[in-house]
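Here you get one chain, nothing else, as structure tokens; it is the form predicted alone.
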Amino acid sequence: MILAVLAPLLLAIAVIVLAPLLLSHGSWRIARPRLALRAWLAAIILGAIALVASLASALVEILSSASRQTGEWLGPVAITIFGWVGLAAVGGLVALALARYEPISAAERRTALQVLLLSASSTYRRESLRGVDVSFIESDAAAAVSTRGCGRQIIVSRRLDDALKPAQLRAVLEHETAHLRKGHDRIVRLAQLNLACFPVLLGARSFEQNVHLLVELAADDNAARRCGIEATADALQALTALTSEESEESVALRALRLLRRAERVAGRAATRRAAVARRASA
């Protein structure tokens, strides 16, 4: 029975040094963030499993062993103690999720509500795409938002939608409606939770560090397969004039990104070509 509690346990300690040491490094990274986003949580999902299952290994062994009389005792007492333990932390765990999710709510919810002020008081046109609502508004600022505050909903400036052509925002939108259908807004704030929870561990602030990146790169990828590498590319592209200096060089590294995919694909169909041609002069 000790077993039993100890290998979810020695699972749930690999997972946690592991996890971060093959998830935060490797271009296979930049290549798959949806496979990438996909690991971590797989990760974070195991490990909570394992954890669980330790610790329930460790209460039953507690209820049976005292319904029975043995000459051992060191076992049974360490399992004990593991259990009690065990169930004290989780309840401390789950008080300081509550105590932590509060402020990240309270944030959501205020910015939420701007949005949907600023929504109703300047919106001088809008579209549905594919059931999502944009709203394009008054405003200065060259951005372009998604929110859940009201619906899901797509908030566009003035400035961004008079600066991009009709194919560069299309991109824009794909790439806004990708982080709603997808749910990375959840899955930034299971980061973001994750490390208020625990600030110490290695593996939770590797994971809060790359999920913004490995979000937008996924958005990234769904407006290339909606819209074409190339398209999506150039109005990356065209976002760099128009952001702030510490957010230009990431969108221009994105964009670099898809048109070296996008060289790389060229490549291939034309090796395809030529493959074909010489079969049939052959």
Contents of the next structure:
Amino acid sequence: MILAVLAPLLLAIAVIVLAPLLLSHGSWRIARPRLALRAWLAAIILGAIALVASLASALVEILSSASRQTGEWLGPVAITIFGWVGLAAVGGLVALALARYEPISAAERRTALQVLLLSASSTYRRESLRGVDVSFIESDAAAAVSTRGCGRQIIVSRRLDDALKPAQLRAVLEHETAHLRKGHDRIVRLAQLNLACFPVLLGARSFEQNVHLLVELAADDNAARRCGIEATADALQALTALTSEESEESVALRALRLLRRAERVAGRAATRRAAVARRASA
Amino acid sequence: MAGRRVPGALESMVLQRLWAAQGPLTSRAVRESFSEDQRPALTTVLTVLDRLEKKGLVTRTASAAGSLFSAARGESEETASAMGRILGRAQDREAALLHFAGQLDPADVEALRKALTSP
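Could the form predicted in complex with its partner chain be given as well, to go with the form predicted alone?
Zooming out: every chain and molecule, the one shown earlier first.
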């Protein structure tokens, strides 16, 4: 019975220790951001399930040992202490999560209200893209934002609308739609809440640090799949001339990442064509 | 009948109409202000007005003709502040928004640069 408590507990500890080491290093996560996001989510779910399973096993053992008389005392006492301390920790954790979620939830409500006011006061065109409402608003800022406040919404400023070619604008909309359809905002919130509850855990800090980059790259990849790598890289390059100085470098690097991928895809296609030509001439 | 719209879009369109009106409107008048191809059902309009009232954006007054609705706050005073808060948040990770320009901090940029420059 001790094994039923210890095995999932050790698994949870292994996940907590190994996840940040494996998932927050290496260029693979830049090349495969969607896989990296899924791996983080899987690690969090696996860690949580293992902890709950360990605690549940301990509680079952406490209840069943009450009706059993054995000479052994160390194991049952350790399990009893672990079970009751674990149960108290879960209760404390739930209370902490609720308390930490309240300001996040209030910020979401405030933002939703502001988006609604902005959309109502300054929209000059509306479109719908696969169930997502797109409001084009009068503004000199070059911005496109997505939010789920009052339903899935994208806001695009006049300056961005005017500056981008239709194919580039489509890529921007697909990028923002990916955030909404793939639940990127919720993943970001989960990372923030996880960090708020476990500020001392390296895994919680690493996930929160990584998640912003990963969701942006995953949305870029989604836009590239729907509109083409070149159109998406073009949109990012066009944005470098319009965006603030602090965002310029990150946007340029995201464009460069897609251009490198386009080169690799073109290289592979040329190799395949050459192989087909060789076989045809043989 | 209008095509299916997300709730936020309809709330925004109703608020636009209340701002544009000279005075308070009945729910039926709000509905009539939509073009025929976009006109929502009266029950939908009432639901939207109710939601806007709960958010403090619409006030309701009783009259002989039924409930009259008007925008609680002026359009211009809301626009400037909302514009700055929403569109100027590229680096604000607390906002429930995701910007196309991204919300990447120097560590993210460094990780990206390192991955792209490594062989």
